[in-house]
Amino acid sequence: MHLSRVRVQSLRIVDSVSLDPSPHLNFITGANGSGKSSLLEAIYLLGTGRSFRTRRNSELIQRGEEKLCVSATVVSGTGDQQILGVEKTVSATRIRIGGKNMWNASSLAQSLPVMAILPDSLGVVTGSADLRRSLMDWALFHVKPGYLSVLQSYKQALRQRNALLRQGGGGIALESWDERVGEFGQLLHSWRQEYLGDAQDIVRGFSERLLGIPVDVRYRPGWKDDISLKLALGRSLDADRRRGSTTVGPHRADLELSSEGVAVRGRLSRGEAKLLAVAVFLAYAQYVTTRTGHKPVLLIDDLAAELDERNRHLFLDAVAGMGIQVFITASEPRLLETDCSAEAAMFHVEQGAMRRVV
């Protein structure tokens, strides 16, 4: 799966631009303030519905302009093509997918999966737990029907029952709500153990090759999981109440990274966790091309200069070993040099306006 032609149009600087990038590696250049970034946040609007930088539909849309515009054609692994839309006001976002209106954006990410590599996606390393479990997330409404609807309503019994908590409430309200939380949370948390396994052996072998260490994923539930759900709410119910907030269940689910039995955490240099960061996000993006067959898009944004010379080519070749269709953003073309540089298209931004180099 990639995409082609690609059409932006009054997206932050980027006034109107249409580029027609390689299936598998595209480097786009360009000093900071550039626009370069702005082509990726249109992609993953492509695939999203949203930006990964902003909320605001009125901080998107173009000075001077009503609306943003960007489409692209999706070429499936069998050839078959789909025009994908994305329109923004500042109060409204309408998606077109093979020229049907539709009303959901997870219907865009079904047809497109993307992921994005962002400057403070070292987090997934050495940030709080709420990146990792997103990643889960990612990868379990891809490859498990149903997912995303199940998660949805655990959310949805989740706010019902912290707000029947700060009301101070009780009785049959609070566990009729403990039913549902129950059953939809015990129901992730067996989609979680049972199809993440694949993608933990994954890491170790991309953090082998990244940082020549074998990194295990560890993934720990929200609870003690020999007891159920349900029960481990009705233990917690004192702290609960105390708290306003339900503190056992999926919510607090997390991944621990170790190596040989100890926590990675703090023991890394700034530059193995960036690697370490990048090794996971590679092999959850691995994950589901094996499971599902459908290669997601990769986003990367301005990371190799934060690398050292030896980490960047490491980093670019596992890259373009995936074999999956990549965008790299870089301030200079130097930070992007790499044995593959050959087979890759090179675009080179400026003010908004980009053309294509290689």
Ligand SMILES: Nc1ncnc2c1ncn2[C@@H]1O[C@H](COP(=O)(O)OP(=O)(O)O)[C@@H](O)[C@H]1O
Contents of the next structure:
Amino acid sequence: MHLSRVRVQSLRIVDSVSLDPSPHLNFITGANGSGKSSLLEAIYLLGTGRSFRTRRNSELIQRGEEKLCVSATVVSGTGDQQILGVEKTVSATRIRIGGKNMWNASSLAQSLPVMAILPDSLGVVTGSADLRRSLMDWALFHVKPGYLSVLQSYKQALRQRNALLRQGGGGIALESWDERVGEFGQLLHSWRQEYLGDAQDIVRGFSERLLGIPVDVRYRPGWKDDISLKLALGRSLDADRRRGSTTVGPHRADLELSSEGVAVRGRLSRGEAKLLAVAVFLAYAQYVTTRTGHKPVLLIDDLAAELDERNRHLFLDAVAGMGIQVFITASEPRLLETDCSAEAAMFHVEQGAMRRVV
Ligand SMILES: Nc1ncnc2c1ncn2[C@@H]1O[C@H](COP(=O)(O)OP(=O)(O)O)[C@@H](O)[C@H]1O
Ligand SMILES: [Mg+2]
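I have the form predicted alone already, so could you send the form predicted in complex with the ligand?
Next comes the full complex, this chain leading.
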């Protein structure tokens, strides 16, 4: 998949921008506050219906305006074209796909898989499990139809169970939530188990290429899965009551990164951990491409500044080698200089206005 004819109107500092990106590498430079991240946010909106920075439409809409609009043509690998549009007012989001109104943001994600790698994403190796879980959920959403709706049902059942635990409830009500949490959770687990294994070789390949060490990624289910989740819920009931929340299940799952059987966390320098984080994200993007035949669009914000020169080159070369459409921002063109920069379309942003440089 790649985007052409991107139009952004009234999104933060971006008043009105039309851009014809390259189907491959797009480098966006500009001073701090010029609107680089806002442009990536616009593309992210097209693939998800939401921002990666805020949940509030009022923050995204340009001050003094009533709504923002983003649109673009998505071109598939076989050349099919479809126009996507997202419009936001303070209280509503309107989605159009191929001229039809849609009510569900997940239809955007099906039409346009996007992956955003942000400075915060670099914590995927050393930080909390949330980031790793959202990465696995992102991948599974794309490779397994029906995953999202089961995940949503699971989360809803979990909220109900937790509410009941906090109220000190039990009996039949609790049993029926255990039933649902157990059933949806077991299904999520079986899909994660079935599909994520294939990502393992890809992660090894990317980490070997970027860091020089093959890193294994192992899926951890979130409970000791030698017993069913339903049984595990029953066994953890006393502990869960004390805590007022459910301590076992796929919402506690994780991806464990190790090399030669030893966890890499704590063994890597800060620079290496960041580079491995990039490798893991790129590997999952590659995994989704291989599994679905659809290449996600990659949005990479401000990462160049986080990596030293050598790692920056390794990272940019790896991205370029994937042959997918990428939008990469940096405050200075110098940060994006590498062997592949000659192939890239270069854009410069100033005060929310954009021009193509090369
Ligand atoms: N709703 C808004 N209306 C107008 N300007 C905004 C709005 N939200 C943020 N901005 C401005 O947009 C700029 C942020 O742009 P951003 O995309 O983060 O820049 P960059 O990534 O290049 O540093 C800031 O100057 C900020 O003041
Ligand atoms: Mg920025």
